[in-house]
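One chain comes next, on its own, written as structure tokens: the form predicted on its own.
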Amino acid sequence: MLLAKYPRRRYTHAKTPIEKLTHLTKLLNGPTIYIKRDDLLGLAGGGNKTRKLEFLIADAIRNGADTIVTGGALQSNHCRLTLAAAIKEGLKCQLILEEGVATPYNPNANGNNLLFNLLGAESIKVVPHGSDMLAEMHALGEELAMAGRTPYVVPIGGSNELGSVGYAACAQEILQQSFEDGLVFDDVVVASGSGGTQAGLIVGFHASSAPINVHGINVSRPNETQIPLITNLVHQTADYLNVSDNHLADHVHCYDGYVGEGYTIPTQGMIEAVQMLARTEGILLDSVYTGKVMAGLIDLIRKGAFKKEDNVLFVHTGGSTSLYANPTLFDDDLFVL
């Protein structure tokens, strides 16, 4: 798997650190827990989408784009980072935001919404919950093309086979750090949403013959739809990278018991997990992705899903900027040291 042949822009100029979570490990009395700090990736505020955008924006530039079009939820980390990447490359960026189940658009909201405006999105279109976001983005792209522009549509979450290359590269980075630090990771735990992060890691570890289990904690969908989504993207990514996909479907592991009532809707487990990591390790999670993923990891440890001697790596995909849009969410103390 020779990734150097794929055009890439570089937005982070060093490997993100892997840290041992000493206090959390002791508290949970389970496997040894480490964290991959992809919340410290480059661009405005950091987060996992940066790795995907390094390849997607390079492709946009190669295709002569002058305007990036993408979309996401009202507090989309992906939209924030795509906008920042576009600005860095001297491109315009237009966003389509989908309202939540019970969350109408507030143009004066804090968090990522504030940053959309501060970074200077060329336009923000808000559509009702349940809209066909892909169709909305392509329709906007067609409008721009008719106006003489050259648009490039970045998929939601940056999750197609090209965006997933960013996390195949991350798998190689983790293995290099593992070698340098004398660590052997048995399991990796990551958010399973639009799928590019999980799929890229699965393909990347498989291509290096690394027997590391990748556990995806679902943040938006039940397994009946999430597993086929991840499996399909794994096959597409493997095919794109010319990696054998023999038995790759067997490496797709998703857990849908931590979604709660739906995407972006808080859960008690998430609140406890965010407070727990903040108060034991001084690390901020978010309420949509990493909080639910950590809640899943904590519950799996409590249920004995990992052996005491295992080394488990939690991939922190970022998103803490959205905390500031929900100032009362953590008023109740569900975890006290």
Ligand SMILES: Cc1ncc(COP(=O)(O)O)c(C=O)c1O
Contents of the next structure:
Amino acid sequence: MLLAKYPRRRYTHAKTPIEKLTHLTKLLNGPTIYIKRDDLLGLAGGGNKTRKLEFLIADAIRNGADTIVTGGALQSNHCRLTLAAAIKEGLKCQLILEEGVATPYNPNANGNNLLFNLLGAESIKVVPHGSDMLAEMHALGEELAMAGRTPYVVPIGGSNELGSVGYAACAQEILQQSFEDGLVFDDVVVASGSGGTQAGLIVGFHASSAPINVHGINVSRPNETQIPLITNLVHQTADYLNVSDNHLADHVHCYDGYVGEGYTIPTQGMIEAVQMLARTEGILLDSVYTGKVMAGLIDLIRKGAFKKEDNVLFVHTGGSTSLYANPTLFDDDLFVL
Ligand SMILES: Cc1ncc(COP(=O)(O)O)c(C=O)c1O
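Next block, the form predicted in complex with this ligand, ref. the form predicted on its own:
All chains and molecules follow, beginning with the one already shown.
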């Protein structure tokens, strides 16, 4: 895997830190837990999309784009970061936002919504829950092209083979840090949503023959649909990067027991996990992604899924900006030190 040959923009200036979660490790009395601070990546507020956008926006620029089109949920971190990357590159950015099942669009909402306006999205189109987002984005792209613009559609979550390269690169970064610090990771635990993060890590570790298990904690779908989604993206990414596809599908591990009633819908486990990280380590997670992933990790540890001597790396994919969109969510104390 020769990543240097793929066009890339740079939005972060150093490796993100890997920190030992001493208090959490002691509290759970299981494996030693580390955290990869991808919430500290560059652009407006950091998070996993920044790594994907380094490759996606480079491709947009190579294609002469003047306008980036993308979409996501009402509190989409992906939309915030895509917009920030576009602004940094002097490009326009138009967003399509999908309403939630029970959450209509509120133009005055805090969190990421506030930042869409602050960063100056050129337009925001709101569509009802269940809309075909890909079709909406392509229709907008065609409209822009008819008007003489050069649009570039960034897929939902930045999850295609180009976006996944960002996380194949992250796998290399983790291996380098592991070597520098003399730390061997047995397992990596990460969010499994649109899939680029998990798929990229799987391909990146596999390309280096590193025997690290990547555990994807689903945030929206059951395994029935999530495993094929991740497996396809793993194959596409391996193909794009010329990585051998040998037994790659065997490396796809997803857990669908922590989604709760659905995407963005809070769970008790998520609330406990977000409070636990905040109150033991002073680290902010979010309610939609990393809170559910941490709830999964805590539960797996309590169930004895890891050995005491294991080193487990939790990838913090960002998202805490959305905490400000729902100020009463953490009113009940489910975790008290
Ligand atoms: C904070 C955060 N974590 C995790 C994810 C999921 O990552 P992926 O879509 O690559 O599976 C997202 C996706 O939007 C996100 O915003």
